[in-house]
Amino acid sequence: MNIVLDNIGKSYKAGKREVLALSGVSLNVGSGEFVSIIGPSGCGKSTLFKIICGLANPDRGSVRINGSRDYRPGDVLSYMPQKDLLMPWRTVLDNVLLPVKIRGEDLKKGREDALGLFPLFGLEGFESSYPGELSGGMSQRAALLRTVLAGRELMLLDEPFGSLDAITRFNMQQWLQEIWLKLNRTVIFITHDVDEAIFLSDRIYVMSPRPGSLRDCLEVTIPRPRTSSAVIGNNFVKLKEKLIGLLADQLPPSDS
């Protein structure tokens, strides 16, 4: 698994104006890596994912997955959008099985796999609940489980913990690290949160405000599995200082 973004550019038409969302984005992610993209709101992070997923076409540049430009997204990646997008009319179990159902794969086996993961995702006992009965954090975990169960090697996670409180958020980050270590997937992870990025990533790209580009990159070498005490370790604090410095250096977005 190998994904290469080469000089991606993308602009949107907003009425008469053209909004340049991305400009010259290049990125290289290898097998089994956990790479984060951090940047201010509106800098084009979600747009980048939409381009990788084939939901938006770049104006310039190319995306190659395993060397190929015309991959079928459904075969190589699973995408977790910013919203959980659970179907209110399907139970939690049926929701997480949606990718299995769509591909016409073995539902019985899928169900077994899913049920095996419910405890890990803190969803045990809610298999036959409806999304409307879940808390915000549980909905995000269900969406994450759906993404994991899609079983593709590359996972694109767009602020999966965006709407969580600090405590749940930290638990979820530990979960995600656990899952990632266990399942050996490649992850590209979008976040606003400095601690989250450092805690989870092998590498962090800092995206500049609109037009977004990946200017700086930070390697995180804190050994895994990282525990809650890693957050106050010397290494962590230094990286955090550096990352906050990089983010502060970014010019504020000019809308004029």
Partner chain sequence: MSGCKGALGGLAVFIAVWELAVLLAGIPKYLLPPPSDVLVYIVRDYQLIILHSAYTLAAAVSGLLLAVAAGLLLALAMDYWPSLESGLYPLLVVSQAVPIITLAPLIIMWLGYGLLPKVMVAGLICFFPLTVSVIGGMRASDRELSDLMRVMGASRWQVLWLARLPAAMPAFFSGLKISAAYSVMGAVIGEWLGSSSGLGVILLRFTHSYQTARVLAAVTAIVVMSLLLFGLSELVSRRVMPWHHRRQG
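Would you mind giving the form predicted on its own, to go alongside the form predicted together with its partner chain above?
Just the single chain follows, nothing else.
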């Protein structure tokens, strides 16, 4: 599953003003790649996801998935927003089965598929639990399991670990890498965390402040699977320095 964004532009109304959110964004993600998008708040990262998902239309440019502009988002991609959005009155199993139920697919098979993945997602034994009984990391794993069960080759993950503490977040990054290596899905990942982008990605796109455009694309050649020792390696440190430099160049000048 590959995706190409070609010269995407998007404006929106803010009161009486027209705000240019995206300007000339072009990127491509190859089948089976893990690509991150990083940039300052308000640069249009989430707007890009909305356009890919069909929740917003670009003013200019096009999105092609497997070479076609005429794709049905629900048939080719799954989207995980920043919050887990688990329904508190449903059990974990019922929550993760929602995509299967919504599409009217074979619920028995969906249940079997879900139960088979619970151990891989670290949720075995919690099938009948409710979201309020889960830790933050477990809730995010349940939300990602729901995204995986949608059965789509392209997954859009919008800062899924942003609300977690540092230790849980790194554990989740290691776990997500393991899941991605096993499932071989194409992933586009939004994050504000430089370390997270490097640890998880094959390539990293760096966006400018609004109006969002692409400043650079960095290759991450650190061998996989990546362990905790990767974050102190020379390649990691050099990439981090370059990314921070690109992002720092975009900050407004200090008044001091």
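Rigid core: the largest C-alpha set superposing within 1.5 Å between the two forms. Since we're looking at a predicted model, the values are computed, not measured. Numbering follows the first chain given and starts at 1.
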Inset, instruction - Could you tell me whether the Cα atom of Leu154 shifts by at least 2 Å between these two forms after core superposition? - result: no
Legend entry - Core-aligned C-alpha movement of Pro99 between these two forms, 2 Å or more: no
Legend entry - Core-fitted comparison between these two forms - CA shift at Gly122, Å: 3.2
